[in-house]
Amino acid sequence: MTAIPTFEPTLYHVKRGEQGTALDIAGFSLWYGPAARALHDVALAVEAGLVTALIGPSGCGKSTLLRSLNRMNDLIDGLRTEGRIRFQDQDIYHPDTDVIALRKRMGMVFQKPNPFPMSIFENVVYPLRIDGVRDKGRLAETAERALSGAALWDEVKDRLEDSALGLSGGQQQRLCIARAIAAEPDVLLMDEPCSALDPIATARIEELIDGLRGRYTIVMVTHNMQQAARVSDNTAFMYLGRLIEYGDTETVFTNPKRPRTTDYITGRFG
């Protein structure tokens, strides 16, 4: 792998959320095994209620960083981390952290829609079911709230008992977002949520992300720089496991300070 010099990333003009900082990442590094270092001293503050995009070429560490925020990487043998990630004034990598409780506060939406092989209704209320909720009124209220929040209620309200697998790809992805927000998380993590969708479905998801702004802190990985420019408030550019540049999206795209950022967003590599 090509090495790049060690230096402090350019951090500037970050849009500030009215609710303060949601996630404070400081000197965070991650290794897969004894020698494979995937992240190098990443430091950035994710603002609450805003949309933060992580961009960069394949293999740059953006999905690794995203999955570190809810400790999904813990499932990988040989994983080692240094530094800290603070969420709600707690270090999420502290030995006393309740990882299950942490993941409940951070909804996750994956690259490929992954509805469960059950009804639309049961997909949405699944997080409540596993918490032992059985009250029919609460389940019905949650389903309507979450599906409305995911801009899907009007399309499925008359067929909630139908299989979720019968929905279109775009509808399935919005269903997965509904399932993620049913548990009322604080943060939504989205890993390439539109990469498997057609342009029309992608536009619907982008509209949905815009509508969720303010209600949730959203961290989104995307290869699509036009998408990052359209939907995010702040953008972090990563390269070879390092944070190169982080700031408000307009500035990063129109007046980048690092040559590598310029090269990437102008298509010279990536």
Given for the second form:
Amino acid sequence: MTAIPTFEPTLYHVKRGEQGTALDIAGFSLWYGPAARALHDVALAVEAGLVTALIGPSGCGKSTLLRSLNRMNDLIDGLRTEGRIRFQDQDIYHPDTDVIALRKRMGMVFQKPNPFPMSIFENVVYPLRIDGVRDKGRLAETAERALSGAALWDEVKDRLEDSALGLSGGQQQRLCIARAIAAEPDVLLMDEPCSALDPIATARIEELIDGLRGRYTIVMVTHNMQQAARVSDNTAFMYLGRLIEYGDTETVFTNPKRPRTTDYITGRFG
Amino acid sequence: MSASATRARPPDLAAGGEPFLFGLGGALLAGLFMILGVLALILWNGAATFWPRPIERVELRSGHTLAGEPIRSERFRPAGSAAESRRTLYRVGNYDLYGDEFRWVDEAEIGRRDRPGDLVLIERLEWGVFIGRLVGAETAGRALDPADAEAFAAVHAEARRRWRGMRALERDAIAEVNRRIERERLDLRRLELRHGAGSAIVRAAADAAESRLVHWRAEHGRLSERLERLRSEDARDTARVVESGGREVALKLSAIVRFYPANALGPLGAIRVYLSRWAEFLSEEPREANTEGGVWPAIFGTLAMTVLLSLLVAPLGVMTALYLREYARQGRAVAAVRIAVNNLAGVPSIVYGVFGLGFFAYLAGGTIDALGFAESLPNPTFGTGGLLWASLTLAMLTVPVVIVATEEALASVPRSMREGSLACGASQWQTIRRIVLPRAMPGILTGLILAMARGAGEVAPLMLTGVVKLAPELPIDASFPYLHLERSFMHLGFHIFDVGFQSRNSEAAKPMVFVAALVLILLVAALNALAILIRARLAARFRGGQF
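Form predicted on its own done, so how does the form predicted together with its partner chain look?
After this comes the whole thing, all chains and molecules, with the earlier chain placed first.
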């Protein structure tokens, strides 16, 4: 990257959901250290009940933005933020915000399946376990609901006590989705959920995301343009820590308004 | 080998790699040889020590006769002679008569030697072994024919039983009475310290104590009388024995630990003697300045200390590592602490001993004494070496091992696991407890096992912080409060040092060094095996995910 990119104001033409705005990000900037600014004044409103895809080349800040939503970045020393993210009438980065309660409202699915080294059952009910739930009936009910929700129930219902590590990669990722929705969150954050999976498993996850639409607000980071086009309602294109274009997926992919978006989508860089 | 067409230069020796392979394999082999050599040496010497040897009777050309177990022979050059000769070392026993237990005999001086069947080896409570012939016995004033082996054995067993009863009376009953009397004195002293000597409270308490003391003194007199009676009864059971030179000695039957006709034993009898010596070694107290008898107090002390050390070091090390790895902000301070911890592992262990004595025993222990045991002063309770201080010192010595191992184990838990748990809304502590610790547990236990093995084998710091040559009482017994952390104790490692290098009778002590070393190795191996077993079971449980 030789030329210093010129500032482009965000273009905004999103599809509105029926449930209003779930996450309202305004003027959000983030530094990993004094000189390492990762996000520049990002402003973006995530529509509730819809699937929002974050796309952009590597290092553009899309994962950072996603991980800012449930404050997973807090684990990093020297982190600093500016601006605000509003979620359910609360600023996520307000000092009084209860991070643990926040994370319970937002399930997260990671790039690589990360089931815990426990049984399938214990993996799914983990969010309840940490809340101290001991009621067997409630645990079993949650496990069935979450596993059904993640389209895994039929495959594992006879071996719930087996180790989760014995599942295939795709099954493990669906198990992680089940774990993420077990506590009935409002938002699902997905950080490239299919990048470690084969095409068939990817198709199943996409199908699943499609099925979850409407019940959860889904924010998904993806490298796979076709995937964004297939499953998302709105797409945000980011570049070098800035939000360049945010609009309904169809328009972004068929008729992008920004030349840089066009370049990225058509594969001229990336 | 034919020259390769494609290779113009002669092959470099290093390019092939084989010389290094031989070097690497050789290094491994050398290490294995050393380990196996140590084990074989200790096993052979340790296992053979208790096997009964034959007794040779030797008639010297001078007309003198001696009898003893041949220990070893060697070539030597007699003083003022040019020719080499052979000599043999005999264990002749009878220290009370000869003033020496071992004697070198020049082969050239030997006239005749044989192994008569009537020679017996008698292990005694005092003065070591007696080697000679059994010529008569007496019990309660009547003579007993020693040839009647069964009757003699029965009388001997009875005498031994009486001796054990006397010892129990002395050790337990009379000691308990003495403890009561001492406790009364200490209670009074405590009141004096609090209220001043001569105050009304102290005087009233002294009167009350006096009435109890009368009872205890009477009890003491009664027990002493009984002991005296048993002693006089005991003195009437004797055996008459004759040494090879013809002198006759009377031995108290109760002082005979074991006797056997060394040359007429037969394989079964030999095995019986062998096993009975092992049983005595493992279960009895030492006698004769630790060169004879058993090492039970040392085994017990080693076990108690190792267990206590593990209990102390595990929480300390694991919690430190958890803080360093999971909570502390990784920066220069933590890096400095880490370097310090690693260096701590390299400090000579005797330095820890000095620290343990100065800080734990004198400072901490002295403070405890001043606050809680003032009535016993100037006799220290905690203010001197003891089990607790020794274990704490060793815990300090081994804590770096646990910290480093735990940190490694924690670091090996993938970041994705922690993130997965945190993203579910788990707190940091829940994540550590439910995800991180179970995954890290086998690694943590490995560190604990290493620490335990190191601690069990350490001797130098113990010599300063609580291990003694001979401890009168075990650190755990039946008298309140059962676990006596302040008591000094015996330790196998120190026992080896003491027997081998501090005993007056080095020839007799040498085999005991190997036996004690064998027991120590087996003990440490058993402790390790136990810990590994526990680790395997834990690991299996965590794999199953039932944590």
